[in-house]
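The chain below stands alone, shown as structure tokens; this is the form predicted on its own.
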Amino acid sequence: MESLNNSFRKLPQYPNKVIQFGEGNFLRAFIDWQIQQMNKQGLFKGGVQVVQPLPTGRVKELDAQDDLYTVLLEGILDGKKVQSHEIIESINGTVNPYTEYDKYMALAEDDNIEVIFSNTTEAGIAFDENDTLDKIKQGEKSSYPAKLTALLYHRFELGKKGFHIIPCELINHNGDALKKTILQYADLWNLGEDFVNWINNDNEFYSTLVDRIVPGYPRDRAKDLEAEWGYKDQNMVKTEPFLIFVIEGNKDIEKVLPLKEAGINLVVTDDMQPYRNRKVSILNGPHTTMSPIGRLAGLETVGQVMADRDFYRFIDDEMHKEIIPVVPLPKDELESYAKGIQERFENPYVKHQLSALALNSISKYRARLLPNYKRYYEKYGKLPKRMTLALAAYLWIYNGKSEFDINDTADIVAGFEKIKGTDDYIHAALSNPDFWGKDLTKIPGLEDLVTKYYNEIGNKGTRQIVQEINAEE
């Protein structure tokens, strides 16, 4: 059986229009898949040059298959089962800037390239004062913004137009953060006021919200899939059919990237925060609730939670009774989004582990549930029981009352170690602003209800508490 190679291409190899920092599963199943959809309809007619952001990466594996790979779509979309696969032909080539600096700089010389995408993890957009232009030229490890600044400076020196720069890292205001970091390097390296003006006036920076669950390489089925498809593919990537791409910034980007015309779920807006709040509240919020409560009841995956009568009702009620009423967006839009989220939670092809959702649980609760917790209390004058049970369950686990390991940041782990097993453990945990950003005991009744649920977890278990809350309403 032969590996994927150029003989499998069906589309023309279009000129480069995109630089992409990152060769991981997400960008290949999200950005490159979308470019494929535009190219199939003759709307974009552009290819991608992938830049490897770290000294180690997968560009060699991509090149071994002439940069082709398969995207496997599996899941439920609009109530219908989706199972399909497609060879993605968007990538024209790859560049390793650590070993191919001249080839990397040549990207700045290409007048056809208009757009830069990136996904270098949340830690990727960071400033390091030790980064220098010489280090980048010599192939030493450097940050993504530093490498991008070097590329932009070469583009500027050539007197060429700027780029549309669209980061996909999962941090709020990612476009603003990237631009700020680039300007820090411009100052550190004394690149001059003219370059700073060129960055500000000739380039468009966009902030984004990206949403698509990408489990990645389907290791357990890869051999069977290759036998079915008739070729080898070491870079295949599995993803759900749903996606949404929210871009904040100049609406001219719709002309540069005609994604809407290609049928892609793109939103270009002046303010992406309502969409971010929607995702964080309705997708991430229930994830954060079900993780401790479900695990304490012996459930292991999101799918098991949604297949369980008690827990499905509990999560459904949290969405519709505690979260949607307090998220500042039109109700019909939120209800429609929630329906899609439930389909994604129930996706039989994705085994999303509750243990994976438990990473950095305290900061997740603070970011994903606490804002709506406060909104709910302010609107109704009472406490949201489901979010409160989740809080009690986290405190139970972080007090060493379960067999689960605590996987959190060093400062959070250290903070809980100081109070673990103490008589005033619950008060000490809830009143610590380092955990939650404020003293939660100031919310009337919260400490009493958390204490009640905490004690009941030990006496009854989370399933019985879930059943009792379900029966109350």
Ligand SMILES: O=P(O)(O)OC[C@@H](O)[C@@H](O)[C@H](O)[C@H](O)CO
The other form holds:
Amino acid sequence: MESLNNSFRKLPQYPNKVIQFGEGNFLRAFIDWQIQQMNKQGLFKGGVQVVQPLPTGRVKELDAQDDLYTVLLEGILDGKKVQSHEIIESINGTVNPYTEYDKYMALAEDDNIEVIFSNTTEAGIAFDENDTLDKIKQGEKSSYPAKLTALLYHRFELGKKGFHIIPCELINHNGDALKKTILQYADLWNLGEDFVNWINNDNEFYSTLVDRIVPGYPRDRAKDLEAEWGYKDQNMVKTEPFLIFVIEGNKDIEKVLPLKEAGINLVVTDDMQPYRNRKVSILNGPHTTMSPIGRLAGLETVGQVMADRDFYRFIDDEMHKEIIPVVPLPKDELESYAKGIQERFENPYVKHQLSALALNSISKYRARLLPNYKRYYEKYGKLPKRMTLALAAYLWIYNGKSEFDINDTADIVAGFEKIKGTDDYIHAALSNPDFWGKDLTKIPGLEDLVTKYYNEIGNKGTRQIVQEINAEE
Ligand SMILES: NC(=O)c1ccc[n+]([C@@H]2O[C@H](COP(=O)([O-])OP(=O)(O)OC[C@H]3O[C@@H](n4cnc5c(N)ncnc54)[C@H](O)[C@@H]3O)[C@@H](O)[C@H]2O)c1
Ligand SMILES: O=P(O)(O)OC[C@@H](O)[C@@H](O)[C@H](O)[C@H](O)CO
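Structure of the form predicted in complex with the named molecule, please, following the form predicted on its own?
First the chain shown before, then all remaining chains and molecules of the complex.
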């Protein structure tokens, strides 16, 4: 069987219009998939040059297939089953900036290129004072913003127009963060006031919120899929059909990227914060609750939680009784988003591991549940039981009471090591502002309820507690 190659292309090879930092699963199933939808309808007529942000990566594998790969859409959308696949032809070529410096700089010289996308994970938008222009030229390791600054500086020196710069990293105000880091490099490297003015006036930075669950390479079924499709594809990527792309900034971006016209769920707004709050509260919040409670009851995936009568009810109640009433957004919008989330959690084609959700649990609890916990207490003068049980379950796991590994940042792990196994463990954990941003024992009744649930986890297990909470209201 032959691998994907140029003979599989059906669309014309369009000129480069986009630079994309990152060759990961998410961008290929999100940005490049959307560009394919525009190109198929003759709305964009542009291709992508993919820049590999780290010295090691997947651009060689992409090139081995002439940059073609398959996106597999599987899930339920608006109550209907979706199962389809498509060869994505959006990528024109790739650049490894560590070994192809001149080719990388040539991207700055291309007048057709208007847009820069990136997703370099939450760790990617970073400043390193040891980065220099010379190191980048020599192919030494440097941060993504350092490499981008080098590219922008070359473009500026050529007297060319700037770009629309649209980062997709899942950090709040990602556009502002990227711009700030570029300006830090401009200062560190003494690139001059004119360059700073060009960054500020000739380039448009956008903040975004991206949402699509992309499990990636379908390892368990890849061979069968290849046999069915009649070609080999080491870069296939599986995604759910749902997506939302929220861009904060100038509406003109809709003309540059006619995504709406292509039927894509794009929202251009002057304030993306409500969309972020909605997603973090209703999608990531219940993920953060179900992970410890479900795992302690022997469940392994989000799908299993949703298929389990006790746990489905518990998560449904958390969404509708503890979260939605306190998120400061219109209730009907939240309810309709929550309906979609349940469909997405129940996706029979996605096996989303509860253990994968557990990475960096403490900061996730703090960012995804605690704000609504506080709002709930302020609004009702009582404690949200389901979120409290999740907190007790995390304390149980972080005290080494389960067989689960702790995957958290070094400072959190060290903080728990100091108090693990002590008589005062629960109080010490809850009162440490390094974990939660504040002393949680100051919330009246919280310590008592966490202690009650913590002890019950040992005595009767999370399933029985879940059943009891379900029966209460
Ligand atoms: N997969 C999903 O369902 C999903 C959904 C929404 C958002 N996200 C987020 O998107 C990001 C990427 O996910 P993915 O599934 O594409 O992962 P992936 O492992 O397939 O790709 C990761 C990409 O990030 C780059 N990268 C990693 N660390 C970096 C660093 N320190 N500096 C610069 N670049 C770096 C890699 O080179 C690669 O291009 C993650 O942060 C994830 O939280 C993922
Ligand atoms: O990727 P994480 O570990 O930050 O969070 C786990 C999930 O909540 C997350 O991946 C969602 O599935 C994703 O944010 C959907 O867009």
